[in-house]
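Next up is one chain by itself, shown in C-alpha cells, the form predicted alone.
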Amino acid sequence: MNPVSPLVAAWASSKPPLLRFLDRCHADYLAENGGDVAHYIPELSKAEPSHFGIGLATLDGHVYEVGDTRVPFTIQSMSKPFVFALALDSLGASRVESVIGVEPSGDPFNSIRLNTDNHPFNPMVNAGAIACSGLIHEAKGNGAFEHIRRELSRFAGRDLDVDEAVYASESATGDRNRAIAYLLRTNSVITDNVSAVLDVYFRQCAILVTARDAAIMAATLANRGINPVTGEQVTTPYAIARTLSVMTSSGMYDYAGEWIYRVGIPAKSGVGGGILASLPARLGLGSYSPRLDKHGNSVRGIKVCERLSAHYDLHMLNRSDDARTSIIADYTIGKNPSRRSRRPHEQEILAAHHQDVRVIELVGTLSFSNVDYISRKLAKRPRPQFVIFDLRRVTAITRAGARMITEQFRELADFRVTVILSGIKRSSEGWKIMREWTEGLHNIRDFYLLDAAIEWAEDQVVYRHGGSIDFHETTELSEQPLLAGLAAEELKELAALGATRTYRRGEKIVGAGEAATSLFFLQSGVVHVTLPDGVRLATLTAGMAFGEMALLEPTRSADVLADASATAVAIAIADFEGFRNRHPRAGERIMRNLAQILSERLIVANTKVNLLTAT
C-alpha cells in the first residue's frame, strides 16, 4: 500500500476558509465574560454561562459548526418570526395585519404599550408575538401549540421538543406577559381565552433548539421558505419576505437601529442566549451563548454577527451584484454555428444570413435588473429572426425577473421573432411562473441542449431562404473528407473491405468506453455524437465519417446514436490498418486529412472559448 504524502494528507484534512473564520471567532470570543444569563425566568438562570456555539448554514444545505452547536436551549423570542410567518400563511395577510402593526417601537421587548390603533407595534415584541399566538389559537383551537411545534420543526428539519421545566417557570413568573395579554383582550386583539393563548405562547418559547437548528431555520428564511437541508418548502415566499422585513426593522428590539446600521442582516434574538441571522439568498447563522447584554441580546452572538458582516462585507445594503455579469456570451451563428455538418449550399445560406440567429448565454440569477440589462443589450443590435436564450447556467429566476423576461418574449412576438430556450430547469419556481405568463404565445420553443436549439434555428433559416436540408444518400467514398485525395483504385479496395449496416432511429451505434474496432462512413440518415453526460459534440449527415478516432485511440470516448434510420459502411480497424500498410502514400494522406478535421474542430472550440471570455 502506497503511503500518503504529507502534502496530500494536509490537503485532505484542511478546513474551508469560512470554517477557519468561525473557528477564529469562537476562539477569540470564548474568553468574553461580559453580560449575564437571564434571571427574570428562574429556570433560565441555570444556563451554563460558558456554553458557546456557532452554526452557519448555506443555501445548498451545508452546515458549518463550531463549539457547542448541539447543546439544546429554549428558543424564546427567536420563535417570533416563524410564528408570524405561520400566521400569515394560516390566516392570510389581511387578518394578521388588521391586529398587528409592523412599525418599530423603540421600547424593550416586554413593554406594556400599544400603538395609536391600540394594536401591538410589531410581531417581534412580546405583545405582537402573543397576538400571533392568539391568531393561531383562533384558527387551530386546542391544537394550536402542536401546530406551531410541528411547523417550527419543519424549519429546523427535525422534530423539536419542549423544555417542560422552562415552560413551567415561564408560566409561573409570566405576570408581565399576562398584563400584556389582558391589554390585548381589552382591545379585541385577542378574542379567545387569555389563559389558553398564553399557554400556547409560553410553550412555544420553551421549544428546544440548538445553534445548528437556528442556523438551518435562518437559512430557510434566507432561502425563500425552502429548508436547504431537507428541500421542503416550509412556508410561502410572500410570508418570508414580510417576516424578514419586520426582522430588519424590529428583530433586535431597542437595539434594532444600531444593529441594522452596523451589521445589516435581518436577525432575531432570544433571552435563552440564541441569535439567528438570515441574509437573503446567502446564508443563515445561528449562535448560542447565554450571557446577555442590557438589551437582552447574547453578548458573544452580537460580536460574531458583527465580525462576520464586517469581514465578508455582508451588509444587505452593500450588494456587489452587477447585472452586466448575467450575460456570459452573446453571438450569432456566424461565430459559433451548431455542430451539425452542413452541405455546401446550406453553408452558403447560413453564412449570408448568420445575423438571423442570435444566441445569448446567461448565468446566475435572472433578477429584475439582470433581465433589464439583457433586454437593452438585445435591442442594441439588428433584430434577428431567432433569439436563443441558453439558461443552463441560470441558478434561479426571481418573480420580477420572470415577469420582465416574459414581457420581453411578448414584445419579440409582436415583431415575429421566435424565442428559443435551452437548458431549462423545469422544476424551478421562476420557470413555472414564466410558463404561466407566456401561455398562448406561439413564438416560443425549447430544447434541452443548446446545440440542438442552434441546429433547429439554422434549419429554419435555410428553409426561409429557399434552401432545403439535404438528407441525400451517397455510396461514394470519394465524398468522404477523411478519404479526400485517394486514387479511384484505392477507394475501390477500401470499399471492398467494408460491410453496409443499417441502424434504427435511436439505436446506439458505438458507446463510450467500448473497444474501438471499426470506423464508419455514413451513407444515409443522420447520427449524433455525444459525451456520456449528454453534451452533443456533432451531428453528422451522409458523406461524413464517424468513429475515426479509432485510428488514434483504442477506446471510444463518445456515444454515437442514430437520429433517424441510417446506413453506414463499417470497416474493421484491423482491415483499415492493413490497407494503410499496403498503401503507405494513401495512409499518410488519410492521417493528414484526419489532422485537418481535428484542427477544424479545435478552431471551433477555441472560438467558443473566446466568445465566453470576451463577453
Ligand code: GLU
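Small disclaimer: the values here were computed from a predicted structure and weren't measured. Numbering follows the first chain given and starts at 1. Definition used throughout: the rigid core is the maximal C-alpha set that superposes within 1.5 Å between two forms. First, how it differs from the form predicted in complex with the ligand.
In this overlay on the rigid core, Ala568 has a C-alpha that sits 2 Å or more away from its partner position between these two forms.
The two forms, fitted on the rigid core, differ between these two forms by 2 Å or more at the CA of Phe521.
Superposed on the core, the two forms barely differ at Lys294: its CA moves less than 2 Å between these two forms.
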Second form
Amino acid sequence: MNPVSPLVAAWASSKPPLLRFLDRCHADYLAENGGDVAHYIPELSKAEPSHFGIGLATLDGHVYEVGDTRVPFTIQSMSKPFVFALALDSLGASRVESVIGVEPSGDPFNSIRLNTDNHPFNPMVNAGAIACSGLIHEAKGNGAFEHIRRELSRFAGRDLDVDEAVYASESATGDRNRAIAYLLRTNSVITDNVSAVLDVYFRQCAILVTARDAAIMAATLANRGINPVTGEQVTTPYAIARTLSVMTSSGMYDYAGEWIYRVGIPAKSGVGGGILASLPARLGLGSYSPRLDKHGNSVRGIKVCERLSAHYDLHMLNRSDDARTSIIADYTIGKNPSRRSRRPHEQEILAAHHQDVRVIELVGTLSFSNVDYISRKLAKRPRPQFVIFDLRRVTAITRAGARMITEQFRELADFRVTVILSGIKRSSEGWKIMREWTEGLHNIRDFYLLDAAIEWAEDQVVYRHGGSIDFHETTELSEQPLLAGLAAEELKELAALGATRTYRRGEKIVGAGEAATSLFFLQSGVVHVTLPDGVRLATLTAGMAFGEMALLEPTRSADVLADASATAVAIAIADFEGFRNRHPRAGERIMRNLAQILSERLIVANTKVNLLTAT
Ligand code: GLU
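Condition change, the form predicted alone to the form predicted in complex with the ligand:
All chains and molecules follow, beginning with the one already shown.
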C-alpha cells in the first residue's frame, strides 16, 4: 500500500476559512464565564450555563456549525420578529401598523409603558410582541398558536416543538406580561380575551430551537424571505424589510443603538440565551449560550457577533459596489460578426454599417447601479439601430434593476432602436421575468443564442440598406476554399466520387459522436454546425464544406443541421483518401487549405475570447 502523503491527508480534513474563524471564536469565548442565566422565568434558571453553540447559514444553504448547535433552548424573544412578519403578511401592513409603532422605546423590554398614541413602541418589546400575538389570535382564533408554530417551523426548515415546562413556568409567573396585556386591552390594541392572547404569547416564547435553527431562520430573513436550505418562500419581501428594520432599531433590548453602531447587523436576542443576526444578502447567524448580561443579551453571543462583524468588515453600512463589472464585452458587429458566412455584397453593407448593431454582454446581477452604468455606456457611442443585450451570464436582476432596464427599453423604443435579448431559455424563470419587464413594448425580440441574435440583426441591416440575402447555389467544387488550387481534372475526378444528397429543413445531416465517414460540399441552402450543448459554431451557405474535420478526426464532434432545405455533395472519406493517394500534390494542397481554414477559425475564436476581457 502506498503511504498517504501528509498533504493529501490534511487536504481531506481541511476547513473553509469561515469555519476556522467560528472555531476560533468558540474556543476563545468558551472561557468567558461572565453573566448569568435568566431567573425570572424559574424554569430558565435550569439552563446549563456552559452550553455554547454557533451556527452560520449562508444564502446558498450551507450551515456551518461549531459546538452545541443541536442543543434545544426556548426561542423567547427571538420569536418576535417572525411573529411580526407573520402578522404583516396575514393581517396586512395597515392593520398591524395602525396599532403597533416602530420607534425604539429606550426602555427595558418588559416595560409597562406605551407611546403617546397608547400603542406599543415597537414589535420587539413585550408590549408590541403581545400585540402581534393578539392580532394573530384575532385572525386565527384558537388556531393562532398552531399557526405561529407552523410558520416558525417553515423559517427553521423543520417541525419545531414547545418546551411545556418553560411554557408552564412562564404562564404561572408572567404577571408583568399580564399587566402589559391588560394595558393593551384597555387601549383596544388587543380586542380578544387577554388570557387567550397571553397563552399564545407564552407558548410562542417556549418554542424550542437550536443554534442551527436560529442560523437558518436568520438566513431566511437575510434572503428576502426564502429559506436558503429548503428553498421555500416563507414570507413576503415587504414583511422581511420591515422586520429587519425593527430588528435594526430595537432588536437588542436597550443595547440596540450601541449594537447597530458597533456591529451593524440586524439582530434579535432572547432571554433563553439565543441571538440571531441577519445580514441581508449575506448570512444568518444563530448562537446559543445562556449566560446573559445586564441587558438580557447572551454574553458570548454578543462577542461572536462583534468579532464576526469586525473581522470580516460586515457592518451593513460599510458597503460599496463597482457597477462597472456588469459589462464584460461591448462591441459592434464590425469586431465580432455572426458566424454566418456572408457573400461579398452583404459583407460590404455590414462593414459600412457595423455601428448599427451594438452588442453588450452582461454578467452578474443587474442592479440599480449596474443598469444605470450600462445606460450611460450605451449613450456614449452613436445611436445604433439594434442593441443586443446578452444575458446568458446574468444571474439576477433586482427590482430596481428591472424597473430601470424597462425604462431604458422604452427610451430606446422612442428612438426606434430595436432591443434584442439573448441568453435566456424560454422555459426559464428569467424568461418570465423578462416577459414582465417588456410587456407592451414592441421593440423587443429575443434569441436564445447570441450568434443567432447577431445574425438576425445583420440580416436586418442588409435589408435596410437595399441588399438581399442571397442564398445562391453552386455546383462548382472550384468555389470551395478547401479545394482551392486544385486542377480542373482533379476537381472533376473528385466530383465523380461524390453523391448528391438533399436534406429537409431541420434534418440532422451529421450527429456528434457518430463515426466521421464522409465530408460534404454544400451546393444550396443553409446548414448550421452546433455543439451538443447548443452552442452554434457556424452557419454555412452554398460553396462551403462541412464535416471536413473527418479528414483529421474519426468521430464527429458537432451536429450539422439543415436550416433550410439543402443540397450537398457527400464524398466518402475512404474515396477521398484514395484520391489523395493518387494525387499526392492535390492531397497536400487540400491539407494545407484545411490548416488555413482552421487557423482562420482560431483567429475568430481568439477575437471572441479577447472581446470578453477587453472592456
Ligand atoms: N417570554 C419572555 C418574556 O416575555 C421573553 C423575553 C425575552 O426573551 O426578551 O419575558
